[in-house]
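In the block that follows, a single chain appears as structure tokens, in the form predicted alone.
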Amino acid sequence: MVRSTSQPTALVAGGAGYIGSHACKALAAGGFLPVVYDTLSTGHRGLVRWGPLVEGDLLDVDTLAGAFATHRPAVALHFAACTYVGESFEDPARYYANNVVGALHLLDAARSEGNVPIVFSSTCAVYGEPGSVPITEDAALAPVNPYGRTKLAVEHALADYESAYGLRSVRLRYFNACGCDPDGEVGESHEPETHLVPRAILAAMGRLDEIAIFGDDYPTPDGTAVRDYVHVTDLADAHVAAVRHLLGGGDGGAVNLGTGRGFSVREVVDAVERVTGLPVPRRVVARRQGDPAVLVADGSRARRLLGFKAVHSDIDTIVRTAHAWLAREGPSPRPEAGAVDAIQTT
């Protein structure tokens, strides 16, 4: 690939993922070149697609230092953490080592060569059980399992780095990232699939054997856990959102990522079913360690600060868009029923 002199370039770590795609393609569509920089352990070379890629981890800060010297981003994106809360009970030495020791190599990269912005990758998962929704940014930062904390303490480095070296950044808490491109060029493919929607839909189309759901005595109307389910579209256009911003010159700071609307674990299989036509076979069980209730976004502060709008966010296009995806990619192994998280938290 030729890059244009006049093309700013944006260092996409986590970009070959399933949310770091979906934001190269919006990056490439805004005028930006994304180079990936990814291990490939749980990403795709088939998902990247709009710029080069530096195969590298960030624990490798010889490698990471290189990639920032030859492509010289004008801002950085972070997509490359362990994001399973179940997994980060059972081996939180991993997520401390990955989520905090190579985001802080990053962030070290970055202010090298000259402070180049950040754009990060958090969660609702940093607020815990909150005491009112929908969530403010204000609102306490509680995280009720190592994956939250591992997300909260970046953040906290993130604010100190810009406070100490002025090294800015825009700390993008998502709440829960679903749906596909609705080009079908970028999708959802984890190994084992561990995230409602597309656990759902695979439960539908017979390549599940059943989905678990986790928990049905929460105070919520229907007893299952409730969350924001925002598409990973909208996700995307409000990362290139962020970076305009921040090259713009504007303030860092946590902004909520949501729709300010949340749906009940019943209410997201009831969707599947509704899209697709067909029944999605599922059984109640217990409810998972370190699961609030309910986590819905307040919105306002994205509005504000980076004029952003979900408008692929509607239950119903999550699923289809999803549900799309799914079938073009055919066959695959089918996970084990009790490997399922059928509470998402991104």
Ligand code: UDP
The other form holds:
Amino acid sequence: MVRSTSQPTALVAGGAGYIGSHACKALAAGGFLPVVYDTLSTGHRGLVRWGPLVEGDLLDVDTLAGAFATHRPAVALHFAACTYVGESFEDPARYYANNVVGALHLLDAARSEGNVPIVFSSTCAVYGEPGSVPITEDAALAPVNPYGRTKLAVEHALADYESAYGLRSVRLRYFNACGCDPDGEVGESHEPETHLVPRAILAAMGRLDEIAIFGDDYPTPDGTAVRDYVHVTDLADAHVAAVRHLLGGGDGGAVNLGTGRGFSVREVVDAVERVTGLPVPRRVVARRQGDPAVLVADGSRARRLLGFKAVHSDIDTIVRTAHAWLAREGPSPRPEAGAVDAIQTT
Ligand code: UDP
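Can you switch from the form predicted alone and show the form predicted together with the named molecule instead?
Shown next: the complete complex, the earlier chain at its head.
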């Protein structure tokens, strides 16, 4: 790793996780030194490749303050959160503690270091069941699961901190993050893996018996839920653009990150079959609690504010890059993979 003293530092909470590690790669390519702050409970040491690692929890205010004091970041990015919708119904206390209380600690640390601007990982789950699609940032915010409610609570806190204290932040509302680094340096290693794209690929590879399709009675063309799948490398590049926007003195706000194009669950599974050339055994089961029918982004604000372009997000590139990572990773969990009940880093 080549370091220069003139490199501005970015503190990346959750930088050893899936989206966080891809963002670190993009930050390093953009001239920043990413300092990862992560518990490694579900993040992976092996995904920290472009800067130092501080092992710490957002709930540990002393370690967090120490990381700010030592590394003097120009900007902070916040990826460290619990992200499973189903689990958020079963254990909301954990979600509120990690996602809301932990985030507030980060905001307070950033504030006490002179208002270090923040890029926050939010989610399209803040919209709940949208009244119309594509969804603009001004749509009603009515999450239908505890996970979305924790993310929305932090968005409100960020907006209030900005008005009251001048702590600026960009709240990036991801639609469905998927795919892996086209160079294969980092990738998606969740344990357990719950997401559609990797699960369908694992089923194609015979590492899962089948893919369960959660509901085919939605009001959509083929009855399965429709989502806007966006490649993680495109998301990562959007973070660098958001950092530059904030460091250039730009105002904060919420920004959707999606492609504007929706795919149904069946279309995704079909794409996995086509791209891998392997059959995907599938079975329709009941809907999953808290899953809206259709979530597709209106990406105009991202284009205008951040110059966002989804260049890697065609479904074939998504499946090909995710398949390459999973094929290389092998059938057993990585040794440093954390316990299931620890903090998830997106
Ligand atoms: N899904 C599915 N089977 C799976 C995993 C997901 O049918 O094994 C569906 C899920 O109901 C949703 C879509 O695929 O409509 C995307 O779900 P995922 O968990 O990948 O992301 P989320 O939308 O929860 O962020």
